[in-house]
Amino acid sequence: MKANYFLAVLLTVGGLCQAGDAPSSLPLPVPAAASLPAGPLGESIVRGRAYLAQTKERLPDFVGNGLACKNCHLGNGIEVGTEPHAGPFVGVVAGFPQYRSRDGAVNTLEQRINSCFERSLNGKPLPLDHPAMIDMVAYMTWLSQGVPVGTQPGGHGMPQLKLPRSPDLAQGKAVYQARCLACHGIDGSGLANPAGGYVFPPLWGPQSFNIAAGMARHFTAAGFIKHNMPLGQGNSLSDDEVFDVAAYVIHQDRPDFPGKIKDWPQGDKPQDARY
């Protein structure tokens, strides 16, 4: 565990792919920096890194909370979205196009990242040339360099956790008091950087995500946590401790999001949608 891994989240936003496969302890074919291209492109690929990193502060007119993009697609330190299970960008590029029931339609990457931006964001998306739209899928680009078109490595996407129970909020509650307050605090507004973001981030509240956002999701979430969660100690907590615990934060008060109405079309709304 990298020093720096412990500036990434806790819990947070969904991923850029479907629920992810089997558990995998391969680790993901991520590219060394030395292999960036020299010239406007490599210049392009560091961009679009900045962005998912520091997305409030680079992009503030089109985030409506306090997050970021890494605060989900965890990294190694150096990169964003690089860890198994916790909604890497490598690979990401060639699983699309991709048919999402949410939207009952085939989606582009970029119309994926502005989904992101409108949910687990809580903000606008960007229009499809916006400089840092083309930056950011460089940068998933050449993480994705060597993963074939229509194949998806090990650890992809965000795997789910699901019981053939209900979830207890209360023990969720004592779960979140014992391993999960530290950092995020009683209140679950997480903690503030003075220069700008957070160390970690905001679970619930205004600056949090919304609740139509993929990690509103409850099987989603406890999939996250069970992996990657108390940081640095993912694996650490029950499965029954993960399910109580997701189900007690993605019930608190977050945004709402008007445009969930027309959400999954065909009439295939699953289990663990909050709304």
The other form holds:
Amino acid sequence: MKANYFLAVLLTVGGLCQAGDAPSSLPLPVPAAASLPAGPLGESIVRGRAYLAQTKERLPDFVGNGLACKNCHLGNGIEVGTEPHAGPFVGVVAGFPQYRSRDGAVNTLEQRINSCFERSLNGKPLPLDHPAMIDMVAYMTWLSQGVPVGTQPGGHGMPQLKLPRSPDLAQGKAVYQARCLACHGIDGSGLANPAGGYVFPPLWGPQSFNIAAGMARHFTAAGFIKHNMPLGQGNSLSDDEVFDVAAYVIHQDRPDFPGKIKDWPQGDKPQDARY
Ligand code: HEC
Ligand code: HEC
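Switching forms now, from the form predicted alone to the form predicted in complex with heme C, please provide the structure.
Let's see the whole complex now, leading with the same chain.
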């Protein structure tokens, strides 16, 4: 009885998705803005969202490139981290603490956030009790309400796309020029916003993510691009085009990360690591 009920809900919600969508792209349970608590907690949540959207402007001492969290953890124009298949923060709190093979250790959510500060933002870790850290976790916790601890909604994390062949970098360059260059620029440096941040974020060069970032991994970059790029036209490129353009992008010059020598201490380095 209960199982049938859940199946019916799944089928109904699934019916709203585009044809061909896997069940993992069910809409995420984003809370209504009206459910923001009043008082100091609500203020902390709102500040947390602002740190995720304007990371460099608000935390210049901890960000070493031109990126903001929201450039990869895509949102809906108001909330940050609400898009499935783009590292959503909806439900993320229910998935931590978590064992991560890259560190060979169990990580808290705060440590996981710092890993994106050090690698995706090529910057420095925040002190774990820094007010901005508390605000960002407050925001993610608000977004995660209703997701039971130990479970994750469909579309969580960054997707991966892997093909059983070597990438073709020349083909990747051609795809870049046809489908990405108009926004991200001929040299991948994006388009800066004179008022701060970027209109189109940099994909390589000194202002982009470093070699040890999750987005520098070939299958992760391909999965993200497949679902989300060109912006607003996700899933419009073929798997082959995406596989090649992702390789082309990640193999351009980008900042190094000296701490990478400590990664995967158990020797279980994934096939698509850049080092
Ligand atoms: C260049 C893209 C990029 C930027 C910018 C970025 N991240 Fe990430 N983030 C990723 C990727 C890719 C992953 C998944 C990596 C993996 O495969 O484990 C991730 C994972 C995470 C996770 C874990 C998600 C989960 O479902 O387990 C959290 C939390 C997170 N990032 C927070 C942040 C915060 C906070 C910022 C800004 C300070 C940030 N990220 C900036 C790319 C980015
Ligand atoms: C219409 C403009 C546009 C096009 C075309 C486009 N992007 Fe993007 N891309 C964006 C914007 C804007 C963001 C940041 C989204 C945000 O902050 O909400 C982004 C984010 C990204 C990111 C994560 C952030 C970063 O800087 O690393 C990657 C990777 C990316 N795009 C790759 C691509 C690739 C590869 C293509 C071509 C297949 C492409 N994009 C085409 C506008 C575009």
